[in-house]
Amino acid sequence: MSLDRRTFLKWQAATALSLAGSCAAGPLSVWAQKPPDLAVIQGGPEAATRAAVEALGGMGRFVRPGQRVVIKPNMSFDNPPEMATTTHPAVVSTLVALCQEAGADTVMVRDHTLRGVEQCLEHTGIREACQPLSGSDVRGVNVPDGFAPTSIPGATHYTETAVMGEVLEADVLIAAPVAKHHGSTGVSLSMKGMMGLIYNRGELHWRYNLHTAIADLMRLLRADLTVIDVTRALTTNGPSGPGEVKQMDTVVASTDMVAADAQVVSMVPWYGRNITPDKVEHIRVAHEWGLGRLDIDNLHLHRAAV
């Protein structure tokens, strides 16, 4: 993945769209046709995932024919989907299918698992769900050779790390976490989930301020598309569980990781009480650093049921 290249392509596409729209119909029409900042879709995991991506403009907005895509779900624990510690397998397989329908050359599902790789792939159900999709590639990467030393441009605290090599070579990165509580950070959503693409995540806990390090990491690992599985949420005793699981039957999607995380924080009763996004330090820091927005009330939200 070339971040500079990805950024350039986004700028190029946005500029072309803006110019074309301005010439054809004027600025008000362009604004009216702009995809929402957030999509909140209620429904089953497959239907809600498809509808959420479609609401943002469809997978073709993010994946071009021939591109290499990495999807980062939660599959670090060897638990079944009912425990809500891992992303629902149907959410992941639906994203793989959408990428393939958009013409992706390769779709890799990757995580640096905390438990044994084979047990995680089997018990989460993610590998089995993706097996019918020819060309999909679901693996855990836990060996040092799978990671490459990388600096984090613009970082203020956490300035370098070792990132999964396949992620650095990919054209598109999709974050697909499950909504869950975390004992150290309050919640584990898309921003926290990026720690599963680096090798030495332990040092973020003991060497750095964990929250600022997560925000710094986002400067390097900023997903092109974030799809959060809120079909059920682990509201206590995360990240490994077992804990209280609340059935939510919802999928949240955005191009803004901070906004997606903030939206999910606001809609789930964490450890028995409601909290606001600014109470989660890494979300607040990322917002203050201009990496995304937590003021979700000021964003364009598309809400639907399927």
Second form
Amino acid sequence: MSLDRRTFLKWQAATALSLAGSCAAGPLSVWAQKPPDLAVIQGGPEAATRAAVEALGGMGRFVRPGQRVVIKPNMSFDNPPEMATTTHPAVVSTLVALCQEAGADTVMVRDHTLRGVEQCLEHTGIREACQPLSGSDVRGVNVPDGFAPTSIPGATHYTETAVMGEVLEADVLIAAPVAKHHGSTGVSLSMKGMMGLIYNRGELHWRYNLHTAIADLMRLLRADLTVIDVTRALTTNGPSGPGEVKQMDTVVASTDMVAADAQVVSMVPWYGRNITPDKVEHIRVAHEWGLGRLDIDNLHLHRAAV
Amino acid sequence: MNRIRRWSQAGFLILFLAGVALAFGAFVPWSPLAAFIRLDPLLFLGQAVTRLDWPPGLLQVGVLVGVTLFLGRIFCSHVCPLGTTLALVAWLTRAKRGKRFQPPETWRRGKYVVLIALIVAAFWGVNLTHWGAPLSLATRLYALVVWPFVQFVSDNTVLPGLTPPELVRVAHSGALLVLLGGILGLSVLVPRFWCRYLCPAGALLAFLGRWSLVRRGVGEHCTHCGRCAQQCPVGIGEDGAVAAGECLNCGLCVAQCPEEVIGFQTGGQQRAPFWPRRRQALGAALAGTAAAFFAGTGLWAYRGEREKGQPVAETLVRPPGALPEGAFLDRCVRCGACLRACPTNMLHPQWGEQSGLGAFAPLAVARRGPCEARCTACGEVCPTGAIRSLPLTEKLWAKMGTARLLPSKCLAWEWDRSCLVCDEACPFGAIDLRREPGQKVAVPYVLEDRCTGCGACEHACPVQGQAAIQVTPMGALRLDSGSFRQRGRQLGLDISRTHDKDRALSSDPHSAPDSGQLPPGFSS
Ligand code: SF4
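Give me the form predicted together with its partner chain now, not the form predicted alone.
Everything in the complex follows now, all chains and molecules, and the chain you saw is the first one.
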């Protein structure tokens, strides 16, 4: 499959973005006041998710009536939400509801799960949470058929990969990871989470440099909206746990995946320590390549509690 | 009578196929497959003789013996799924014209010869009855050959939704094909060749059936026209009578008789049975002894530790809850039900990996699929308890082996790559990541006491070819009774999936908060 419309637009948008700084990647904002770059909202999973999206201008800014949306949570492990290895079910179901309220035609919740699909859908609680929302569609895709070979524009080494077909065909991509530590990439947040939309993850470990490959993947799979579940964070022994879970009651949202990830890195005590985002190699590389910004101190941050 | 038989055959075949189909996922508790397999009198006898005890299935086999003493070999003609399959094959390939090859009647002794050989082998402590037990063969046929084949075809054509996410592959399907193809192929040559001349379970039932109360009888007005003999699947003699134990009570002859003098009643006449001659019986006993001996030889097997003199395959990883190897091999009837039930396709029939002893027994191949931490299917479908049916809490402790890391192949140890997929995949926190002097990235270690041998790491390891982390049989817990959890705790194991802060922290002593180094994954 060659570049489809959406990927092409995103590629253009990415170029524009790196030129024009933090200009919104979506349609021209109708808001009188420019929305913040980052929203950090304290509160319960549902309320904080709603408020975070609201702070960025509301879901209507990202999802137009009739559009097809893919939400990419982390539901790769068959662990209960308390273990903080997967996205809180209420964060995912709230995002689904928001997309539906914005008039989305289809809302697909997708992940290429690491453990068995059925087990993951059941034990993460995500399928159950989305069940009451008619029209929601929660699935794990682990078979090669579900993926289409795609080139990664602008990448130097990691130039092609097979991406979940439904994602290529979607109009909007929303990243909805959970905040957790990762033994080989420091953290697993929105950028690392995009590995859940490709088929061959193994080669990222042996053929390519994992960190630059994650940054390269972002050229192709750049979320229009990133909402990170920091209601609790797995601060040690990620990504599969069991590890230390810290209750944080926060949701972080941004249109910039790198900024959202950087924000979460800086606010969670990993192994009980403060670690700056530049210590996460894929975040550092993405920033250097102009794919997003890790200098969160220079960004416009909206903080609130609900 | 014919109609009843056909309905009965169809009904039991469908029930059996439903059993095979349902032996998967959430349907396992409803699958009648295990109960079906326990019907097989030969499998029962084989286990009983090898282990000198009452194996599971006493009720089923008891009923079958009772029915046979009353109605004769009605099981073969009305129930047996293999018999029905063979009859179907014969019917589908029936010759349009000309006569089929007709072997001499004396070949009927063959099945007794096979029976004697298998029982003698069992007497020497080597249970080989699965080579000839019809229910074992039928399950193997449908679960390991037909089903994966149907799945393969449907997956690529009409019904992609019908099949599980990944195609089921079966190791050594060539061996299965030769064995099962041979049995089916012979049925093309001579209808129910297997049932007439070879089936040892049929021989067992024939032995009982000769005393059956209800037998085929022919009335006085028989004109000896011979029409009944033309249709008879087991061969009616010149005199219109059938040899003792051979009649399947199928009733095909009844409809053929123009005089309507054939009936099934108490005490019908029969000819002498086809007993093997003394020399044949002795030869069979010798063959059984030889089979028992040669089954236990092989270059690829080394001496087992637990059962003295017992050959053990080098990579012998059994399903969780499998009995100690010796007992396991006696009990396992090689039906393949567990292979069918395994949701990750981890279980495969073995072939020569453990001399001939283990042929067709389930081997856990982690590279193909991991043992799902939440699944207990194999133990649930096992008809004999060769794999114990365990509740989840017990199954987790039924350690299948221990993962061993091969640093020279590992991406983290040898290639300085950020990998640690094994850690990500391990559901038990049994992989520890440590910063080591001279290593650029954190490297994996196996915490042996936490490892249950599920093979999630081996399955996920991105190293090409054989993984850099492999499950070995070392430390496997094989208990024939009692609690795995209790025993595991005694042995100092710590197998758990629960989230627990102390456990989590202690799992990474080398990157404790104050060690000065960055936690694994971060880089300066
Ligand atoms: S998954 Fe394989 S290559 Fe990667 S760290 Fe583990 S053993 Fe090494």
